[in-house]
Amino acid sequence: MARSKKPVQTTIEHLAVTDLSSEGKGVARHEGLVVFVQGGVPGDVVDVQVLSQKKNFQEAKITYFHQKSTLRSEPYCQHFGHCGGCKLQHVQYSEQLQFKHKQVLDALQRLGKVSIGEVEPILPSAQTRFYRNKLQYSFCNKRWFTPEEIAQQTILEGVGVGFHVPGRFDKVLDIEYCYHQIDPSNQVRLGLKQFALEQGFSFYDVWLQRGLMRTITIRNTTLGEWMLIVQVGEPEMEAIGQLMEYAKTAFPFLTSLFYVINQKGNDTYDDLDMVLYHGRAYIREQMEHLVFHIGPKSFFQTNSPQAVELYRVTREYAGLTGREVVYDLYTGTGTIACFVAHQAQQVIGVEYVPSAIEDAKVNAQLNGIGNTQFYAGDLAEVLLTPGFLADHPRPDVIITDPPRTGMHPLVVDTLLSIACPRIVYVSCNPATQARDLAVLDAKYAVKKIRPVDMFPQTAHVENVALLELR
C-alpha cells in the first residue's frame, strides 16, 4: 500500500527572518526547510501563507507581523512589491550594502571554495534613486491589475505602459511615476502614452504580436543629454509620422530622436534599422577626462556615475606603469579599453559584437587614443586562432568582464594556457565569477576583491578580482 504523502502546512507562524537570499527575499528556516519569504528582512518575525512547496524549500508571503525588523526602510514607490524592479527598496541601504558583500563572499568562498587574499570594502553608489541613464518601457493592449485592485472590484480593463510584472511576459504594470531615471523621464513615457490614447493608436498584443505602440527607450547621460527610441509593432507610416512630430514638439530637449519597425517576435532590436527622425545619431557621455558617443544600440554601463568608480577600481587592479600590453575581452563599445589606454603601452580588444567594435574605434579616435585595437568575432575562437598570438604581442595584463554567463569554457581555458601575469576579473554575476575563478585557480591566486554597488535598491551586485600568477 503506498505511503500517503504528508500534507504542505499552508500557514507558519512565528516565523523567524535571519537573512536574505542572493533574490533579495528573506531567508527562515522551519521544519528542516528552507522558507524563502517575499519581503521579509532579517529580524522580523511574522505569520507567513506557504505558496508554494518544493522538495528543500519552501515560498511563502508574509500576512502578518509579530515584530519587524530595525533594519526595514519605509518604501518610497507606490508600485513596490509589484513591479520587481527595486526589490530591496524596503531594507536600508546600509544593509543592503551588507548582504551584497556577503553575497559575493558566499559565491566566491563557499560556493566556489576560492581562496581570497584580500576583501576590500564594498563600494556604495552615491546615487541611491534616480541613477540609471538607459530605460525601455513596454506598451501592452492588457494591463496587468495589482490585488488593491482587483479587491475594489475597479473595471479590469484598460492599456498600460511600464514593466512586465515578474513571470508574465503578456502583462505589464502601469506605471506612474518611477524613480529609476531622472525627469523628464516620466513626462516623455506618460505624454507619448497620453498622445497615442487620444490618435486611437493600438497597444501592442503579445500574443498576436500586433499593435502600433511595441516599446520606448530612453537614454540620458550626465551631460544633460536624451536619446528617445520608438518602437513600433506595425509599419504604419501615417501614424509614425504622428508620433514622432509629437515627440520632436512636446520634448524639445531630446538630443537624438529615433524610430524602429519590428515585426517580430521579441522586442530586441539590434538586427534591426534604426530610423533617426530628428536630432543627433548619438548622446554623449563623459568619464573623468574622456567623453563618449552612445547610438541606438550601444551598451553602456546604467550607473554612469558609479561606471567611473567601478572603472577606476579596475584600472587600479590593473596596476600599469605605461609599458604593459593590455588584453580587454569582451570589450563593448571600448569603455574600460579607453579609460586604461593611457596608462598602457597598448590595448587589444576583443568583442563578439560586431557593432561595438565600431563604436569601440569611434570612441579611441573621438578621444585622440591611438594605441588601442580592436577585434570583433567570438573570444575564443579570436583568441585560438592560429597566429593571432603570434601576430600580436603577448599580454602583461588582462582584463575581462563577461556577461552574466561568465566566461565560456574555452576562453578560460585559453586564459591559463596564456598564462598572463595578471587578471582582473569584472563580474555582474559572483556565482558564475566563482565558477570561472575555481578553474583558473589551478594557475592562478585571488590576491583581492572589491564589490562594486551599480544597482540600489536591487539584488545585483558587481564585483572586481584580481588575480596574479601563481
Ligand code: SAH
Second form
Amino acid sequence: MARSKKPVQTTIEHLAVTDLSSEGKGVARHEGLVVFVQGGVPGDVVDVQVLSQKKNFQEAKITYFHQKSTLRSEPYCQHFGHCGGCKLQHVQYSEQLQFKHKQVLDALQRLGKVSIGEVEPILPSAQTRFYRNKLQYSFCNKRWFTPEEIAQQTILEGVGVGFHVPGRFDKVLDIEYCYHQIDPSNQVRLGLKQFALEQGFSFYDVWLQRGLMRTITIRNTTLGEWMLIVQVGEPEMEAIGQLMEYAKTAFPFLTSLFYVINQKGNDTYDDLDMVLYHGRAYIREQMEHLVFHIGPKSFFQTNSPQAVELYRVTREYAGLTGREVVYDLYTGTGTIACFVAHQAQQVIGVEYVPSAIEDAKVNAQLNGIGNTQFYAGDLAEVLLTPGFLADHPRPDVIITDPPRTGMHPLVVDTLLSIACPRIVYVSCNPATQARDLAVLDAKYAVKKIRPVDMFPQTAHVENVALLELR
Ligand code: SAH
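Could the form predicted in complex with ligand SAH be given as well, to go with the form predicted alone?
Below: every chain and molecule of the assembly, starting with the one above.
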C-alpha cells in the first residue's frame, strides 16, 4: 500500500533547541528530522515557522519564545540579524568557545574517526570586538531594505555602503556602525559616502556593471598604521582626483592611500595596477620581534594579536631546537616561516601566489633572516617536481596551513612518502582537516590539538594539530 504523503507542516510549536550547527544555527529535532533554527540557541524553547523543507532537514525561523536560553547574550550591533558578519553575537562568548571546541572534536573524532592523544583547551581571543585589521565595504546604487523598513513603508530607494546581504550579490546592507575594526574605520566609510553623495558621484550598479564608487578596503595594524584602497568602476580621472584629495585631507592618519580602476565584472583587483596616491606603498605590522610590510595586495591574518598566539602554538608544537629543516607549506607572505626561522636551521616556504612569495622574501630580508627560501607554485606540483625533494634537505618538521579546502590528495600522499618525524597542521576548517588526518593516520598519530578562536562572534574556528610519525 502506498504511504500517504504528509502535508508539509509550516509551523512547529514548543521546539527545544539543543545544539548549534557548524554554521552557527540552532539545531532541534522534530519527528526524526533535524530542524535548523535561525538565531536559535541551545536551551531555547520556541515556536517556529518552517521556511524550507529538504529531504533530511528543515530550515525555520523563530516566531515565539516559550523560554529563552540562559546562554544568550544581547546582540550589541544594530545590524545583527541582517548582516552576514557577526552571526554569533546572540551567544555568550564563553559559550561560543565551548561550541567551537566541540565543533573541532566532532569533526575530528566523530566524523574523521581520528584518535587524539591530548586535547588542549580552545585559546580565546583577547579582543572579541574590533579585532579585524582589514574590511572591504561595497558601494551599491540600490541598497537592501530590512523587513522593518519595508513594514514602515518609507521611501524604498537609496544607495548604500556596507556588506553584501547573505545570498544577495546585488544587494548591500547600508552600515551605520560596524564593530569589526577599530575607529576611525567607521568615519572613513561614512566620510567617503557623504562626500560621494555631495559630489553626485555614481554608486556601483552590479547588474549594469557601471558606477564610480565601487569598494573601499580599510587596513590597519597594531602599530597604528592605516591603508585605504578606493576601488572605482569608471576611469573618471577628475572625480578620482577629487576623491583622493578629499581622503588625503579628511583622513590625515592614513599611512597609505591607493586607488584602483576596475572595469571587470568582479571586485577582485589582484590582477590590476594599484595607484599609490599618497604616502607609503605599505603599512607595517609587528609580531614579537618581527616587522612585516603589508602591501595593498598582500595577504595577512586578519586578527593580528590572535595570529601571534596561533603562531606561538604552531612554533611550540614544532618543538624546534635550532637544528631542524622546516618546510612551511601554504606559507602566504612567509609569516610562519619567519616566525620559526630563529629556532630552525633552515626554512623552506611554498605558496602559489607569486606576489605573496615576493612579500615573503622582503619580509625575511627586512628582519635579517638569512635561512629561509621561498618558492612560488601549486604545492601539488612543486612537491612532485622531479628533483625538488632531492635538491633540498629532507624536512625534520613540516608545518602546513592550507586554505579551507584542506590539502590536495597528492600533497597528503607526498607527506606520507616524505615521512618526516613531525607535522604541525594548522587548519581553518576542521572538516577538511579531519579528512586529511584520517588519510595521514596511515603513518601519523595525532599527539595533541589546540583549537584557536581567531574570529569571535562568527562560527569559524582554527585548529592546530601535532602529528608524530608512528
Ligand atoms: N600561512 C599563511 C597563509 C595561510 S592561508 C599565514 O599564516 O599567513 C593559505 C595560503 O595557501 C594562501 O596564501 C593561499 O594563497 C595558499 N594556497 C592555496 N592553495 C594553494 C596551492 N594549491 N598551492 C600552494 N599554495 C596555495
